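Here you get one chain, nothing else, as structure tokens; it is the form predicted on its own.
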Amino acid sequence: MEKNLNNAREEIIRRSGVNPSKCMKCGKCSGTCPAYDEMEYHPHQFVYMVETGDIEPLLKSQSIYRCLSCFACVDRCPRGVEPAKIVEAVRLEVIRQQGANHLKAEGVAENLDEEIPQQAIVTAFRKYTK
């Protein structure tokens, strides 16, 4: 299991193209996240947990589906760390490991309401594979 998690960690880092050790843990990425209140783990925690190899909780977290992929965290990072890319890479790892998608394209419309931001609708379609 430990070897699989280490392989998953390396794959997440490779896929995201992000160097998590550049993070100085200032929290600016999380402070600007519009989905902050909906997430169990916040952008800076994703970066830290991938850096330290503590990815098992991330692989089981619903936070990977709460991220809007708006890249606000990327814009705010003073060190050029791209937390949203790490979240996307973790989500892709889960999809590949489970062989399943969290969301089907047909199911997006039934989850809409008038209060949902447009960016959430657009990014919902990124959360499934064809």
Second form
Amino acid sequence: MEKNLNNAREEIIRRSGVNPSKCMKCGKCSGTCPAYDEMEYHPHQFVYMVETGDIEPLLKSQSIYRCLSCFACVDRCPRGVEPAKIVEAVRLEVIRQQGANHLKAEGVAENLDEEIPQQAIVTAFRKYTK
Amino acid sequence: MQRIGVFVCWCGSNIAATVDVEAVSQALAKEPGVVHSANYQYMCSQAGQDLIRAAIKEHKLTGIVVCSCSPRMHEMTFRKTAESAGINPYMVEIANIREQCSWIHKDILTGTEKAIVLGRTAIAKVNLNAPLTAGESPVTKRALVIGGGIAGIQTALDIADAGFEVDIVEKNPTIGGKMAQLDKTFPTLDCAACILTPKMVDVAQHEKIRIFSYSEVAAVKGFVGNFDVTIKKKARYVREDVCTGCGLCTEKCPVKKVPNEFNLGMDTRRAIYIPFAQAVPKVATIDADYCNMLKNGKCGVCSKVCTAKAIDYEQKDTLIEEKYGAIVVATGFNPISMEKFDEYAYSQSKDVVTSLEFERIMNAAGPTQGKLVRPSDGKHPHTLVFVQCVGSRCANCAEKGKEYCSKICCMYTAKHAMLTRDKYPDTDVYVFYIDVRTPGKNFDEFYRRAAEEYGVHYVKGMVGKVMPEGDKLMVRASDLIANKQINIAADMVILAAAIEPDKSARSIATMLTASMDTNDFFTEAHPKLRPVESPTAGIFLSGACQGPKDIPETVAQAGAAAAKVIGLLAKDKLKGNPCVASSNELMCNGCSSCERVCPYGAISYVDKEFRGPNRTVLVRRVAQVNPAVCQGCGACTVACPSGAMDLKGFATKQIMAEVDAICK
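Return one more block: the form predicted together with its partner chain, after the form predicted on its own shown previously.
Shown next: the complete complex, the earlier chain at its head.
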């Protein structure tokens, strides 16, 4: 398990193209984040936790779906760290795992409402049966 | 034929570990011209030098080769050794077998082989060396200081107190610089004007100091000890020798809406103005961009009210030629522009100000007479947010900010926060910081006082954005220690803008051939051991033009620069470098190529008579080098199409011999 997580760290760094050690811990990313209150872990924590290899809590957290990808943090970071790209890379780490979907096909029905387009429901079934 | 001695140094194990020094000295003993070859543990030590001196006497040596460290390290040492034993110092050559050989090779065979080649090369050169004698040039015992801020003022006073004449060139109408704009100074909180203006008066009254205010350096020629400087005195349309500084004109001038740069445009002045009450020289200046009389000939009020008859609308820029022995650069700094930091709403709200603007607001002589009010509506602010590192430590935004730490912001922000709480206890003051950097005497104690005794809220985290909403400024920031995002409805936001060198520094550096770093700060000759000298001889650095500095550091450096200038001006003559260019007049074809490439203006052409065939006389135009001006760069030797130009000590013949020795 530990080895896998270590790989996850390298993979997230490679995939995002972000060097988390460039971070000087000023917190401007979290100071500007519009989804801050929605997130359990905040942009600066994503950077720090990836830097230190503390990946597992991030993978399990709903925070990866709360990021709006507005890129305000990327725009304002004085050191060019690009936190949103780290969040994106962590999200991909979860999404791309086979059999690790956070929804099962059986659960799709519970989430239905009238507003959901037909195509989205079909896509959901196609995705969550894999 | 030379009689050459070779001396191979071990440098302890620095050289001996990767170069077989015994093998090197044996191999070099067989080279042509070599009559003696030895090796020793530390050639630069007293014992090593004695060994060289003894060998010179014993073997009647005419030249020596020392295989050791870089010539930058010990060439002077061994030249002095040779001179003390009676041979010309320029008969010494250094083969660098340490930096360029032993330190970069791991294998002893490779290292030894290369050391032999390098030694052989130096021997080939010494075989063609000739004794050289350095010329001497006189020293003009006067100094020029560029910039009249606290750095320039202190340097000028210290040089003048030692008895040398000093001229200060200041581009603004008054000396005083940034310090004149400050309210209080950290960490003692004494009033900036109270400690600066007496020094400004000292400068004005010092018999050895002249101030060229409203002037710029237009051109610099010459070299250490002998600079020729052209100073452009801009027309101020007021006769400095007549104006009494009564200020009547500045009250009567009808053009009232000119942004006042001394208060950073937060209030207005007239078209004729004196920047501030304690200005030196206290002389009015007409701003030609706004004066009706100068623009369209319709006004003349100032001339009518002036009882001293000092107004002169016909005044022109004048050029003044002066000679100096040394030049001190003290061009100072400016805060960077905040226009590009949209997230802090500087361009959107008048209540977002820079720290220098805040300084003027807090100053009794400022636009609000020292009353803390919001620039937008004149109301008293209750919540103030200070943002540190705006544009400093900014690696990603070269077009916006600076990569370096501006050094002074932590302390002046602590000062502003403390003074605000002290004068207005009804305020809430927040300081958002990344790190609080307070190295300096009594600095950390000062910062802690702001937090502990004055109740300033220090929050670890940066402000992400500032949004004007109604008459409030909504500040969104992170508190990293509480792991919270905080939102503050502030009345004023104060940005600690990064500082950068004054824009005039770049053109001055070009004129002085003084080097700068990528941020346009002047480079010092050595970052630790020669911090106030430029690598260009005769150019010295004072104050923030060399890097961000606070007042105590600036004053210390200003004094250090003055000491270096005094050391130079105290000499009657300077020994030149004898390795200068000279032209072979018989070969010179008078083409002027060398004159055009010479960066120092050391080459001139003369018509000279030569003996022709059959007792005739030919007059030919030939190049002549002024050895006092020539810096030995060698550009002319490359440009000369006929091969008439050559460099003493680095003759083409010698360099070719070295190349041959390497390729043998």
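These numbers come from a predicted model, not from an experiment. Numbering follows the first chain given and starts at 1. Rigid core: the largest C-alpha set superposing within 1.5 Å between the two forms.
Residue 117 is among the residues whose C-alpha shifts by 2 Å or more between the two forms once the rigid core is aligned.
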